[in-house]
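For reference, the chain that follows is the form predicted on its own, supplied as structure tokens.
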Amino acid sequence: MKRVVALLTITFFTLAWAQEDQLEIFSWWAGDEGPALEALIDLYEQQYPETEVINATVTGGAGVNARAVLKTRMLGGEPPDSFQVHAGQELIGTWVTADRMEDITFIFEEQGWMEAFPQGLIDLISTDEGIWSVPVNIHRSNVMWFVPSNLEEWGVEAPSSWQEFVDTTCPALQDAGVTPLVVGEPWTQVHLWESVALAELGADGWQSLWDGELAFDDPQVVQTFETFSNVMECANEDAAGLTWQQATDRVVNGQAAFNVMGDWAAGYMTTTLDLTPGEDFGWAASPGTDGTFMLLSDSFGLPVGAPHRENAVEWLTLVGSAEAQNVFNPLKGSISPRLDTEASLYNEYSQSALEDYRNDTLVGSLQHGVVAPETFMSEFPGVIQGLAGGGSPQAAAAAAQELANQVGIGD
């Protein structure tokens, strides 16, 4: 019987050692964007080689599928140790509201963070209550892309407003037998939404929106499902079997002039085409957005209950460093969101992208998490798709208004 009790007592210290020793990290990145997670991995088991990592990454969808993992594990009190999530509403309109989230607060001010991001980006992932979560990088969405030698040959540049490039540049281009714009799958037409809207609302009037300071039905809103509609006259009719990949392919192919898409686009254009940025891919600012840098990110956060929390801390300390992040972010295609990263690490693109950040308007992006919450995000692409099937921007406001009001926008 001693026997017995004694195998029990190392069986429960051995497992409680076990349990002591992993930090499980949750996550979509695969594929592509798999080595940046692994290089942040390995930096973590260098400085803390007695925890075991485990990588729990949910592949496909582009984190719908890991989301869905994710809200099993949440609601069935079995979070992981820290998990991925777009910096924003994505995290506090869901998980925060719900508080499955710690305040993370006391590690910014421990690591002095509060100064090495920038106020905007640190507006847009706290609420009244704490800080939610550590960010590791920074994506642009309101970037139109295009090949210059392209354009030269059909006589047109990069418009500077919507307005132009319906009145202008658009019938120049169908004139010439090209596609003004390419434009893919649902999810990358709100992505073109969100840019049209953020020119003809500016960053204040886009801020506002998602505050409940502005109504969906109010005509400055309503004038951007105007133009949206204006816009996709413009576009391919194919539109909905495209991934954002293929409808890269066609500008950089020559079949079509312009492509809004975020800056992940530059990573494929360099990382999988093998094309020089500035030479045979070019980009600006969407139309009517130049000195605002529409923003998302990815971070992780703290789950309350998390099995083991201390571990937790330290991955997020150091996601947040600027070693991890000078070390993830040329690997990811992304921009560290920090103010002292060295800009020497990133190609033509990248700069000009830590340039903007660091000195534009910072938004952030519906598409990707920032501004509203999932359940808001889940069910906008119904009203976009609406609109671009022949709805009127007057409906597509009244719809976007109602869903507003059922997610408790502004409350």
The other form holds:
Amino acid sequence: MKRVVALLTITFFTLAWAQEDQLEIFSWWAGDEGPALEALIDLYEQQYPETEVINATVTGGAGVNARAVLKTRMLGGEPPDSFQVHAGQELIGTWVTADRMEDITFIFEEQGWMEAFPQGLIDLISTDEGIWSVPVNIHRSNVMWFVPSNLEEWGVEAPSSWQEFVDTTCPALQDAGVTPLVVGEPWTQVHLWESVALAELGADGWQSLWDGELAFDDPQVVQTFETFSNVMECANEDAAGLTWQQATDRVVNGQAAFNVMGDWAAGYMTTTLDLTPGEDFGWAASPGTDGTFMLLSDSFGLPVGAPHRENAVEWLTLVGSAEAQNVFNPLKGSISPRLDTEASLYNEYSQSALEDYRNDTLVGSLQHGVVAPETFMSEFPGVIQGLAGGGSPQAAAAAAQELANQVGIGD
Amino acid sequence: MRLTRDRLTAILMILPSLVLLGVFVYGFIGRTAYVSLTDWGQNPAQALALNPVISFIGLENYQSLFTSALDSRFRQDLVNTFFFTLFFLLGCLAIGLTLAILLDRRVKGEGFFRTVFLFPMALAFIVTGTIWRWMLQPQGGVNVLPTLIGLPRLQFRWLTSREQVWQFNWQNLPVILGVGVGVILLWLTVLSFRRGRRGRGTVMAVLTAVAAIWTATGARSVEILSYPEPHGFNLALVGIIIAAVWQMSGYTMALYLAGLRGISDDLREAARVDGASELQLFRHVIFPLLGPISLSAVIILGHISLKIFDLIFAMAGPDNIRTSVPALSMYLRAFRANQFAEGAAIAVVLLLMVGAVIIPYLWTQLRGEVRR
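Hand over the structure of the form predicted in complex with the partner chain; the form predicted on its own is what we had up.
Once more the chain from above appears, this time first in line as the rest of the complex follows.
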């Protein structure tokens, strides 16, 4: 009997505790990225000391594990108060289309964020029905990395187009016994393809591909697969076994000349490898994409049925504010999506990114969730792998189009 | 069968586990099979909705797995599984048997060696996979070993090779299957006649003829794909096969060692007295007696190999299509791409494959028990 009473008491208190003033934040920011999230949570706790914040982090790069856990929780009817998600179609094509998210346009209007964030970004995170998440940071995807002194030694310059890279830069480097371009595991190859496609199609063409106005089997798009094949001829053959960090290492070590990777590579080189931006490593927009900023962004959304909705709205209001973003981004190694950011907070690389972000045409990344829904993103690496393994550009284009039909791009 | 009190208690005792098993194993298998016949996940708006609208579409998912252009990955998965299973089994049996025979010589410190060889099995595949991924790095690990004795470095790309050997055309699959079945039936015919079982032999002979005729006529006219699609053995699997053999050959050794110890010394002595050489002793006495052990090993290793997932995930990553297997595709399809029905269809194919290995085994086992 005593036991039963004890059990009941415990159950009662657990239930009561669950009703308390809490805020559960679900994310995949751990390790190097953990401190940046902690700083955000600290800020929240200062402003709302009576609320208890539960940091529900699921580790794993780019959210691979977190997304699976989130799926389980959402399908099980137990959504967190707010969760981290790549801004754009990764959220819209998965959760918004399934009616699982709340429209948060009202926060944007109340806070005056329609002016604080650039229109190009707001377009990427909205549908006709509303705006779906609050972007916390911006990373750039179309960056080419190199070591300036090495390039000088080999007598080459950062190419200004992929044509130039394939025709001139690549043979020159191969003669010098250097890998012209280093790529890594499958997703980094998709990452490379999006830079190639952006160069071939231009910002408008790239966007119309995802609006369904431009078909994947259009000759223009087939050409992107063709060029990609040619570029891969200049790449290391052991790609599938390298992480992006190992690929970056090869550029730093002088085994390879170039690498196309998002600007978290700058964070890796400055923080982990202790290199100085501009001296020990250099960068340029990936060939043929000067004036275009391909972005990806981490953001937070508001799931339908969040247990502590009021607190979640407070949280979203906070993470979109200039104050929070100025604390968060320098720690994270990204830049703030807001137009009123203090540039002096950032290092040399990030300052240049900030400058480009404000002046360039903004487009969204495929690999990092902005322009295509999860199903497409998940299957597309297979298409690129088939191409890298000697498949024909036409076959890749046909497969990509079939995929696009399947997920209803352009419907 | 009378319901005694004793029997009633027994039934009550196992009832809870029967119910749990019924719900959580067979119920879920049934549920998966049902989902595989629906379109859950085709429409992203319904995939994760609160009350998704799911409609029944019959065998469409299966049809697309075997015939649609987008699913060539799945077909290569099946080919990969075939070759992986083949080499994994051969490797484990050969190495396990060799080790067991060597250890059976009553070597000094046998216990030590036994532990050393059996130890890899104590590790999880995910651990083995991580370690072997480091060792098979293109620019380090195994490839630099020869430099220790002054030889040039190996250049082989263990996990990242893009080469494919023994290619065949998926369109020819019916013919290949027909020939395979025909050869097995022919073998059974010959075996039956040799053992003097006339009736059985005749039936087998008729079946062989049917298979041959079908292969020559019907199989050629079946059109699976409208275009040629080459599949073959991906060399990138070599690294994974090595790691898997390393992990499981110690276990095979333990099985064989037990088998060898089970063969009485009297039997060996008798053979020796009859004038058998050591080789003949193995060929005619020991190997036949190890037959059942080999069968158990093949069954156990076979089902491990058919459903292998973690080793490959850790060694080559989920997106490397050259080393992909059905279990990996099933996971990605269902839980990353939200295509639940297609994922379920792959799961059912996997279940059938494992069933094809396990059920005949269970059947012979049960039949044996009844006879006893």
